[in-house]
Amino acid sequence: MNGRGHAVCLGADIDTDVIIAGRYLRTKDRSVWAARVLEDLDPSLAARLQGAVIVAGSNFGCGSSREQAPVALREAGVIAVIAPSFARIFFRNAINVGLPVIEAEGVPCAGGEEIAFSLDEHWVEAGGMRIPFRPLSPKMQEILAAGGLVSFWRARE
């Protein structure tokens, strides 16, 4: 699985409450989540996420275990999230909803530049550099290729 999109740069320790604030969890309308994603960090971010690859600092997705956080990012149009580390539950929730997450160190980020990645070949290209990363397990790659865990299991029925 390969992808490419424009970079959106975020810092470290972005928690799930910042990704989608609790006040929006009273609805199951995913378009509301997409429109309000990262609103408390920067109200203009949601409009820039369509076709984006988020490049963030360490510990992305810390905080509560709400699966709405990766869903909100995916629904807003995020193609993948790259960070040196992820909160474990967020990482697994992202895979389960079909949002690629890549653990990579030292990925340069200049907002708006193009970022490319290959989950199959385990690299990220940014700032004229090709940076290798530890591969996802074959099962995680299958789940992502299917579009998420529900689609993965439905295809097996």
Contents of the next structure:
Amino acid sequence: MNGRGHAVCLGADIDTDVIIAGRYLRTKDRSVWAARVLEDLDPSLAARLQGAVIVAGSNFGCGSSREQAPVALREAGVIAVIAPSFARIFFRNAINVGLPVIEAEGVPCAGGEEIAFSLDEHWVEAGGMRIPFRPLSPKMQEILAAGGLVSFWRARE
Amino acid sequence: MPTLAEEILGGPAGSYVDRAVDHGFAHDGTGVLALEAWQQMGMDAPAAPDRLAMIFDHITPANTGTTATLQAELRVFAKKTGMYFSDGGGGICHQIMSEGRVLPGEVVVGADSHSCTMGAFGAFATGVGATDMAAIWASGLTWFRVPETLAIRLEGHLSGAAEAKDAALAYVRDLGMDGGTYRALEFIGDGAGSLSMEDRLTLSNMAVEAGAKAGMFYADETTRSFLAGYGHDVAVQQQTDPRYETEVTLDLSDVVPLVTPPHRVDRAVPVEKYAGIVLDQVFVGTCTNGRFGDLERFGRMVRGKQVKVRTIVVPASRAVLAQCIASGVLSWIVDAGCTVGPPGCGPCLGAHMGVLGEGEVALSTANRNFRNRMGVGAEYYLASPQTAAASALAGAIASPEDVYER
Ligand code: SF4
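Right, and the form predicted in complex with its partner chain of this protein, after the form predicted on its own?
In what comes next, the whole complex appears, and the chain from above leads the way.
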């Protein structure tokens, strides 16, 4: 699976309360999450996430286990999230909802430029560099390729 | 020699294993999404309902019609499947699981990040998201990457007004918010053995705040006698001197009452540093510090006095509440002017029952202080129940050493 999108740069330790606040969890309406994603960090961000590749600092997605966090990013149009490290529950949730997460060090981010990646060949292209990353486990690759754990499960039956 | 995580998961660090789940639980927050995933998967009956639990704790009793409707659907589902069901008011999922349900050596998976709490019993316990939980309902299994282990050697013992919460805030500060990412923590050493079961639960609870996948203690005589109280006869776990990826030391005798200021969990400092900060609310409760011992220590300090700021106390479970009533602790708390909420998460997640207003400042015994979590534009500090008591009496952040009597 390959993809490309415009870079949106975020800092380190972005927690799931910031990605989607607890006050928006009392609904199953995904459009609410898409509209409110990262609101507490910058209310104008949500509108810029369609077709975006997020390049964040370490420990992205720390905090609560809320799956609404990766769903909100995906629904807002985020194509992939790249960070040096992720909080493990977020990482697992992202794969389960079909949002590619790429654990890569040293990916430059200016904001707005194009970033490309290949999940099959494990590289990210940014700022004129091709940066390799550690591939996902075979099981995680299968789940992601299926579009998430629900479709993966349905295909098994 | 394997670490506790390797032993229980049955593989070396770095390997991937599929494991049967001994306990899988979800709550009213994550359960709603898990049910949706379950329906999309087209499933109708869980593989092993006797190993599953649904525990309503996050927004209970329901705060709005929307919440109530979502909960009603989930309640019908849970009862139909035959899984253990605890309705609102029963208590926090982690507390209920700790009341004689989880045993040493088990694999415990909860759809909540603080599921690492059950590591206090020598179980491998970790949090997952809602869709993973739906897959566990369906198959009774899940996959794990066996984590590397970071050992925290506890030396000495707690003294003065310092308590397990202060030790927890201290190790999270020392490791940093991502210092334990992907790893299991093992609490070892003589200091670990000196801690009560409640203390261990507090330490294990906060493992995820350092990014860890699990936070484990070896089951010993303390674990045995605690579980004997629930009719279980369990074996102790031998420490085999495994090779840890990293080992750090925390001397419990150096731990003093701490406070972690907004909005990072890894910035604990001695309470004195923030003493005098005027508070709008004090909250005592949560899966970190809502147990009987916590409420008793808090109650003993406020007994016969009056709090100077609105103070909300929420027992972690109905059993804790009952114990507070039977022992008289509840009247100390009520007579001191505190508001007591129904067992559950209370205002911890900022959804109801004590949400903070813009610019308000609070002190809480919870485990995380992320921006806006307890209320948009609010600030709050994390501390122990005794620091909460001293602060409630002063109406401002205050050290428990000033009020403390053992
Ligand atoms: S008490 Fe707070 S931290 Fe614990 S499970 Fe409830 S909401 Fe989460």
